[in-house]
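Below you'll find only one chain, the form predicted on its own, shown as structure tokens.
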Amino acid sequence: MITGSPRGTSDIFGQDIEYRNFIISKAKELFKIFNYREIITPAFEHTEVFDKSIGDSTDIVQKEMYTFLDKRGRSLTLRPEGTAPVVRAVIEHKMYAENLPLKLYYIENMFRYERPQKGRMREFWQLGVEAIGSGQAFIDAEVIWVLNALFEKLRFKNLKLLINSIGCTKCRKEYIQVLKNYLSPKKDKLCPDCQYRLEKNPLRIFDCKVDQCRQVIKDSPKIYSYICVDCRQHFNQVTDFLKTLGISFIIKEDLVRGFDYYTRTIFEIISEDLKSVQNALGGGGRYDKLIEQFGGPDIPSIGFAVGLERTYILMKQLKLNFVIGDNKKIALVILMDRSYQKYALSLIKFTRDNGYACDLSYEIKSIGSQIKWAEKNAYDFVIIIGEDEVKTDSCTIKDIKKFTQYKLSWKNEKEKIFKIFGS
């Protein structure tokens, strides 16, 4: 017997489908307006797609990437995050020889083997835009402005941005210098893990949630004050737009993100309504070597992503009302008898041909137990189908949130029908 569905996923259903698809729509409509195109990347890519971009040192390439060998042994990986395979996708198809910047988004499922918890499971959804073949701070600035209007579309409060520049690979290896002669010393009171990254990549200990770890790092010197002259001007330029746009945010000097990938930019916003750990919304930044390195061209990039679950969990605790598409109402008809099936089925057609969202009860019940159901249903209508109606060629027409009724001549008046619906 099938107990269930693998740890760490979940089927995806009822209201949650309803917050999940109109955070889509919100941001389906905000990329449109800043000029984004969609892109969608195969579920699974070879192995050094990920390797190459996130860094061995990772914990998402150590510990939690789904990798197995196909039938003619090559090495193949589902995809833990969305940018790499865009960058691939840009360098395959030459997209860079279009008009940069080249602006893309995607809304993709991601897989991590990681322990399951609230707001974060194995496969799960992620949103996000890559903005392609520019160095500009506005750029940098723009991106930013997309992420935080996703959420004022989505009437979320009590929102941090952070941002901080982890400067470029040049005067990052200065820092990095400085981080490991102050780390050195205390390196037996690191976890294995970051023992290892001490030696590997000391950025990545500042990711760690080893609470040993976290008080080790927590006075050491921190990445933004060791940023050159020129990845200053460029980090000033952005916090210039950024006020320019009213747009608050907050210089978090230690915050680092989780890929190797970034440079310059880094930035996240979080909630301070998810009392959890897992309390980044969604968060991004400046990859200007990542094309390069992957064999093309050297183009400058930004981009981000959103947690579509921890995004929709959020809604749903804090009560928001939404509305999806044109708000045009639903309406259930009510058989008193299975014989009137037939002379229904006009009534629905004609509904459905003209936009409208309509149904059919196939039980044969009681109209109170009926209407009953169609609220807990969110229906905002039912079309009753009696005797009556039948005979006289009409239908009754409950509005069951305004608890008023309607009867109307299906042969001679049924287009009143949408001045009802559209009460």
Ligand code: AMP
Given for the second form:
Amino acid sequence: MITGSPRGTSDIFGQDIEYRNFIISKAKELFKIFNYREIITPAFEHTEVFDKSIGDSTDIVQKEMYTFLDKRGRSLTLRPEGTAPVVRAVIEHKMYAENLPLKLYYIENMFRYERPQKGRMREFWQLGVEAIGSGQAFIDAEVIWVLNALFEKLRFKNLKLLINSIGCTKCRKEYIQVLKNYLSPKKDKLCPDCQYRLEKNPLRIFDCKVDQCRQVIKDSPKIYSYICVDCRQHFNQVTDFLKTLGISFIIKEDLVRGFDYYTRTIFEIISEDLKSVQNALGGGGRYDKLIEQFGGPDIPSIGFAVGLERTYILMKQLKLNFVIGDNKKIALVILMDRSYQKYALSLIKFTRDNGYACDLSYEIKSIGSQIKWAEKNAYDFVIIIGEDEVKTDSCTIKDIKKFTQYKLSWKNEKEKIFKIFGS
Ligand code: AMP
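Right, and the form predicted in complex with ligand AMP of this protein, after the form predicted on its own?
The complete assembly is shown below, putting the previous chain first.
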């Protein structure tokens, strides 16, 4: 017996697939309306794509990346997030030469070596958008609008949109000095990781989950109070647009998010109903300097990512049901003798060719037990083929939900089957 799937990974099947596809289909409808185009990037990148962007003192780069050497000794990393690969691709293919802003979306699996729990996995899926090439506050509001609209479409309630500004590279530098001055006398109370962060990148202390560090950081000066006039004006414009759009938000002055590339607006959408610690469904922010930092032109950009697993965990928990597919009826063909298979085949081919889902019951058991099986497996109709049907070139259709029954001459009136399916 081989062992199960690696810790933190999962097989996705059954109901989860239905939920997942539903979320994706709603997201794709929205992306079309907001004019986003799909991009697919490789599952692994050169390691520098991530450590140069996410930041080498972040949890992701320090502890969570799946990094390996290939057979030629090159360092590669399974993508832990979607923004850096999209930015790499935009620069590589000079996509910025087209009209800006460039609006892209992705639906991809991510890999992070985290401690697995419900809603926190080592392989998980994210759908995300990147709006590349505009520094306008309008586009911040538009990106947040897409995120909000997605959860509205999924009929979620009790969500909170948290928003903050972490300023630009200039004002952040000044704030970091203030934070350092505040934390340095308390250094001994910080965990070893945070003591290192204090030297290297004090903002990352806000990501720490250790209780004692959280206590120390709780009353520290917050970046929101230190952003410059331009950043404040930008932030005020964003919140003004959000108010116009009727999107409620909470300003969370100590929100920083665990990526170094963020500038100005950052945001997160959390659920009061996700009782676990992992209550964030999605989040994002501006990354105005990342493209330049990767060697591309100076192009401000913004994006977000939503976790698919957490979203459908919550949908299931809230019992948010939905109608799957396009409502076409599903029929099961039941044979009373295996010798009727050939007869059944032309019937099934006709219905399937016309776009109706139709299956054959492979086991020849009693009609009663086959109908029971059809009910259990959510079929709407059974089509019975017995000696009489074959002799008279017909079929008997039973609507197992409405308990009605029809007999059709297959030769002369087979189209009528679609009327029955549509009834
Ligand atoms: P992040 O890329 O860290 O900003 O995360 C964006 C969203 O992806 C989160 O709000 C979660 O919904 C999801 N996510 C992040 N990490 C994980 C994980 N380890 N397992 C499952 N979902 C995750």
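Residue numbers count along the first chain shown, from 1. Given the structure is predicted, the values throughout are model-derived calculations rather than measurements. Rigid core (definition): largest C-alpha set, two forms, superposition within 1.5 Å.
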Query - Is_shifted Leu30 between the two forms (CA, 2 Å cut-off, rigid core) - result: no
Query - Core superposition between the two forms, C-alpha change of Lys157 at least 2 Å - result: no
Query raised in the report: For Ser409, is the C-alpha shift between the two forms 2 Å or more after core superposition?
Result: yes
